[in-house]
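Next up: just one chain, as structure tokens, the form predicted alone.
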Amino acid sequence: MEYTVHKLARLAGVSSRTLRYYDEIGILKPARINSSGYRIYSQAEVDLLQQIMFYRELGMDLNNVKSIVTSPSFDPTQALLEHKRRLLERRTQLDVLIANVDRSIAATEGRCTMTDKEKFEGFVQQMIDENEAKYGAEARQKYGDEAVDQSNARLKGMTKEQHDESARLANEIETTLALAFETGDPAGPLAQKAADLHRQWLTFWWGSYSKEGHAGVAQMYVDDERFTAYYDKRQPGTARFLRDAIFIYTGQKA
């Protein structure tokens, strides 16, 4: 069966704006522009708008979607099966909150007592599934799975007291590299010190230090928009500063 723009948005209630903008950016194009001038959908462009949009509910960006469903290597079918176990994951996350709020409407009530621990069960999976959603695509490809699950084991383990920690880290990291940003030197005391501090900090997220992947991530920084744009956000070069402070830490060549 054939839709137009019209029919295919009130198919899979979305506006016919969206499907115009998806056409410009090439993430869905139709299949073919009738006589009249009207962009026609075949059933191709219907599965492959569903596959977009189990991925935007699964709150990844345009950017990240685009890239995969038009890798010559996208399997739908095993696109399919990936949906449904982040799926399932999320259902149990919700579960898990649930029963979160459930006890501690019963902890306030007397009725039973929550470690601290206890109270933010839930929250650390959905901060999981954010990170899966914004970079787990291409961290699964550069590092493989086994890392990235690792990962995620680390911090579904990680106690009250290794959160703040962690989160300590990076608030000095930012400090430290604001600071030697302005000495302009890399290779400085400063910025060697704040090189160091997110070697520490990657500890928490890595099972196993290395030099080379830590050089690695600093480079990432500076060739992936999204982590330049977060590290340029004060001063425009940060990334690229931090990349440089890294690789002399490491003993990595830039």
The other form holds:
There are 2 protein chains.
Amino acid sequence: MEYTVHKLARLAGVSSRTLRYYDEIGILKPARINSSGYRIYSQAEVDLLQQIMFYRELGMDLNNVKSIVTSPSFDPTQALLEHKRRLLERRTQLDVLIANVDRSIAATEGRCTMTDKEKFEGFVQQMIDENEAKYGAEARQKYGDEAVDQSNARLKGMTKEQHDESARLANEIETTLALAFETGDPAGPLAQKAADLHRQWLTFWWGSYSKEGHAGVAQMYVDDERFTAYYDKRQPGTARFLRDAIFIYTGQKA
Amino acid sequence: MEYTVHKLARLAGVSSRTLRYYDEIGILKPARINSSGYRIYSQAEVDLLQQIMFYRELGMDLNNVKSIVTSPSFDPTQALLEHKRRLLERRTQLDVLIANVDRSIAATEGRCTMTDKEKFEGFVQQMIDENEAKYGAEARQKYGDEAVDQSNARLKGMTKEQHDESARLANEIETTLALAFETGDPAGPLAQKAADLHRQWLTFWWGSYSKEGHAGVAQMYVDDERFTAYYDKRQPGTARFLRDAIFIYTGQKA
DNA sequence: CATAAACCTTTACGTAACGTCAATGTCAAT
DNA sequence: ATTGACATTGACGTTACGTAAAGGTTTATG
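Condition change, the form predicted alone to the form predicted in complex with the DNA:
Once more the chain from above appears, this time first in line as the rest of the complex follows.
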């Protein structure tokens, strides 16, 4: 199937100006130009436009999108998986916002009180998202393939049950950690429970366990922006808090 | 509690430039200016900023936001209820996008085909949103309460409808599954129909769908005695049969 | 066959919501 | 007393298009 600008624009729900602009900045060029100078798009361009729109939906600026989709190592399928991960993240952020608005409604009715900080929960995420959009591409380029390969290899070796178990653990870590963070005490029972869950989770992936390795990973959560972003996505400072808790758990000096 | 620009900015996760701009365009003026010309914000401004940020999150432009929040008939509590409605809408749209990306992944793996139109499902909504943002404020001012009431009714109706739909699906799964079990063939059309119904049912509850999740649940039906008991209550072996059918449906190896 | 409607083209200026200097003043703490 | 972190007001820059102008092409219709 071939499309002119307007046809493709209507299909995708964007303006023809947008497509011309995308051509201008070299992010989406038509398959060919016909004898009258009209832009003609075909299958590959339809799929690429979809990819671009996923990135845009997730708030990435066109410059970044361009550097990703024009990269020779761009893998559409991997990108789709990444889109899905980001969309799910976005949905949990939306849930935080919805919880926020719920509490705000309750507050106006005097059914509860909110601190000023709580009034902006779920919005702050934006900053992190933008940060990810800015540095994410670069980080992917740095660690990308290596990390992907590694995790894929592990994944193949795991049975589905193991996979489920690890997912369950990861989930429990997240919720326990969120609760522990509220207490503010990395030595407290909740934080130590989170650390222990994290040990279990790690043992899954490594097949073995060592206190040194555990502490090392914990430190990495603070040093490596990718992990920091992941753990801090709900509450900034969570990565650091987890590291502190794990240091105490492993008996490491902080 | 009183805030300077920077303090309030950090609290809300925006830049101080943004707050100065909001002052400039008259959308959020500080409570007062101190003797050195500093902007000082207090409680009312914190709450108003939250409102503004909800509108912004939903894609409304500042001009519209201004005309709403500066209107003498602006009702913060009503606005919060409206925010919630819009956020929930936004979430269902996100779910459409997630379903889209799921199908797109399946398509790249050759597990299904997609029309070009389907590739942009969930994006198109944007246009409607923007349209709503443009003319919504005006319409609300004109029809305000009536529209709100209507949408509230729709929400209530929707949830009941959804509830009914899921019950209907569950019922259909049970009968189809019973018939399919008679055939003894988990790859047959009846069993596959049951698997598909089960997918629909699952999508209802999860808001999204993934093969892995589907297969995981299927395995759980066999592993967890509570579920096994439920599905086997009529015919022992039904849980296992359903799992096999779903594994075939999702293309999983049994 | 003409002609209007509905496309397409490039060029170019406009806009929203800030980001980012620059030049300057204020405040708290060492 | 000075340093560093804050504040102020301009003012120009940027992104991702919108919008209009001036014109060529295609297609449907009288």
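Quick caveat: nothing in here was measured; it's all calculated off a predicted structure. In this text, rigid core is short for the largest set of C-alphas that superpose within 1.5 Å between two forms. Residue numbers count along the first chain shown, from 1.
Relative to the superposed rigid core, the position of the CA of residue 184 differs between the two forms by 2 Å or more.
In the core-superposed comparison between the two forms, the C-alpha atom of residue 47 has shifted by less than 2 angstroms. After superposition on the rigid core, the Cα of residue 66 moves by less than 2 Å between the two forms.
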